[in-house]
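Here we start with a single chain on its own, the form predicted on its own, put down as structure tokens.
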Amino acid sequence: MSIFITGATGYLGSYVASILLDTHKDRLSLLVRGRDRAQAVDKLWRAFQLHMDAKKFYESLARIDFVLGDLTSEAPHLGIAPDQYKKLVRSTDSVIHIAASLNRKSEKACLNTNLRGTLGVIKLAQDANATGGIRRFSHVSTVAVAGQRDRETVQEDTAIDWNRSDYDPYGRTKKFCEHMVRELLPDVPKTFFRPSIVMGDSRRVETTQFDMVRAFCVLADLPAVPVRPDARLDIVHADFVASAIATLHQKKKTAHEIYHLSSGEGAKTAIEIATALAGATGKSPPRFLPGMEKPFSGLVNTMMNLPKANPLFVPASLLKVFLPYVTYDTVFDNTRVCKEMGKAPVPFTEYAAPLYRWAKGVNFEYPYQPLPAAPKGVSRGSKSLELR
């Protein structure tokens, strides 16, 4: 039996995949978009090199099933060939759904890949669970499920209000995705994990995610910033994320069905942060002026009309997507997962600076290598590997 995963090679779920394959025994069904299996085990690759070196990936290949297709097909059952999906759906004991568009400025990306995508993933677990049913369904959802808040903290039960308003397409469509897992999945134990601003690692300074790094080093380069001084940001760092949903996913019974993976009310606040990345920078922590929040946004959207190859472009179409989540003040409580962990978030301020210097030094560009040549009776493209 097998655990079937969406977005092993993406960011987080790269962290859980490998989590998984250290602490755990069951084989991973991986969806992967690829013309054949050699061009997943090298997009698997690029995803795991930053958590394993060439010999161990090779290793761990002999643990994991590559499944073809694509959460945004037409073509039916995720375009997965019709007697891999039987045999997927024969051998699958769990399923944890991590892959998603996380496009706030594209509807049409949420649409197809959020919601299209996870109907399908849904129908996989449907016709699983029919054929020889499945133990747990692990949802990867976000706090931006819980709309536009102000100076709140939210606990996870009361989190989704249909008559809030949403910051973007992107928790609009994770908030519905939510609804039709619990509406289509009613008799499979099911388990929401809610993260926060995921960002970095607290164990090593490398990361292969850097939107929000670079949005945050351009807030911190500025003289001044449209933020309060004791605004709370919830910010956590990715492997807390991923122990917890490989950890939780793998338990036979969780405590409760909805975690927020966040630092809650230990986040840290706007000058605490400041005053750590100051270190970093050589500079005194910026001014802070919340009062200028509007004037701001009305300049970054001056700038997103620049074209693409201005320099300024890219820093403004970054602080677009990303302000509303660094001014609006609000945590999301996390006490249910730091108890059933045993452990709770290590916070930014203790990893900031070294993330900026280093996101900073490879001009936010993960140094990726390429595949070396497999060991003596390993193929990429074999289905069967056996190592010698």
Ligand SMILES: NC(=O)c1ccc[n+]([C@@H]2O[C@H](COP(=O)([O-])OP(=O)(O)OC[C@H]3O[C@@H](n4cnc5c(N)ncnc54)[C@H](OP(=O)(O)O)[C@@H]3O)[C@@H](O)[C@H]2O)c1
The other form holds:
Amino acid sequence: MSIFITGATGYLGSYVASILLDTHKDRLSLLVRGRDRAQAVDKLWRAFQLHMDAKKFYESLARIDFVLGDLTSEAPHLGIAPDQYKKLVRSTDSVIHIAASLNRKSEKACLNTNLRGTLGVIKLAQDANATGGIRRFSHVSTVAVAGQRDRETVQEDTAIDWNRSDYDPYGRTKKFCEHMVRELLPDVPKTFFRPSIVMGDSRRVETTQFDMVRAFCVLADLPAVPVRPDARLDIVHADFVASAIATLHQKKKTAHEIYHLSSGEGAKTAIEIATALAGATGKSPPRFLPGMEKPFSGLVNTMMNLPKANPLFVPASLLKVFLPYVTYDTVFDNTRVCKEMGKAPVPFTEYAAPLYRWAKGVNFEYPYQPLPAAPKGVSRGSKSLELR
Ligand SMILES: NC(=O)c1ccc[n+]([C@@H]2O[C@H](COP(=O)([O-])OP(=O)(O)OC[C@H]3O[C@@H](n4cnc5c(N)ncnc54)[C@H](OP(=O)(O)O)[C@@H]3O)[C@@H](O)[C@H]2O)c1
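In place of the form predicted on its own, the structure of the form predicted together with the named molecule is requested.
Let's see the whole complex now, leading with the same chain.
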């Protein structure tokens, strides 16, 4: 039996899958977009090299079944080959659905990947549940389902309010994904994980995801920011988020159905983060000009009209998307996850400066290494590694 996982080639998914490989014995069936198995292996290595060396990666392949498919496929069953789909339905005893489009600007991408894609994953879970039963369906959602907020501490059970406006298509579609999972899998034990802003790793500086990190570096480099100094920023590190997902997914029974994976009341304020950065980088903290949010947003909108090649275009588009999440001074209560995991996330102020320095040093690009040749007896595309 195995855990079917979507999104393992992505940032959080690679953390979750590698923790499961390290700390549990289950086989993993990974939905990967790819032309063929060799390409899928390469994509997985790209994501996994943050967590393991090539030798361990090749060893891990013995426990991984690659499922070539696409959440947006026009073909039935997520585009998975019919024979493979049958085997998958028989072998799946739990599901962790992580894949999503995080494109906050595109209704189309969010509709296709998040809504149609999640429906496809739910149908697979229904088929597996009808065949042998499903132990758990874990759905990785987001705190963005809470919609537009202002200076609040949001609790898990009251976060979704259908009368509230959303910031973007991403939040709106992720909210409906949760609804579909609840409505369409009534008999399956479910866990909803809602990470807040995931940035960095408490144990090391390297990351493979830069969007939010880059927006944070842009803000940190400005002489003035349109943020209240005491506004709290609910930032959480990826290793905390992923270990909670892997641990709670594998539990026989969880205490709750929904978990905020966040810093909650422990979230640091803008001035605390700026001071931590200033202490470590020798730079002065920016001036805080909360009344300037509207003119600042107007400036960002104007910069968005610049040609894409203009160096200001990327920072402007990142600020456009992430600014609401930085200025809304809202945190997501994490009492449940801290109690159940027996630990709290490390405050962002403890790893913000090294992350800032490293990310700028590599110019917001992870130094990816190609997969070295396989050790003797192991091949990337050989029969011995085909889906069982
Ligand atoms: N990162 C955050 O700050 C954050 C915060 C809150 C919640 N989350 C949630 O965490 C989850 C993972 O986010 P992430 O940051 O790890 O995102 P990511 O790095 O962009 O990874 C997205 C994953 O989804 C896969 N995917 C996208 N479209 C697909 C499709 N059509 N078919 C199959 N797979 C597809 C990607 O595959 P490819 O490799 O083929 O592109 C990739 O493996 C999402 O559900 C997101 O909503 C993230």
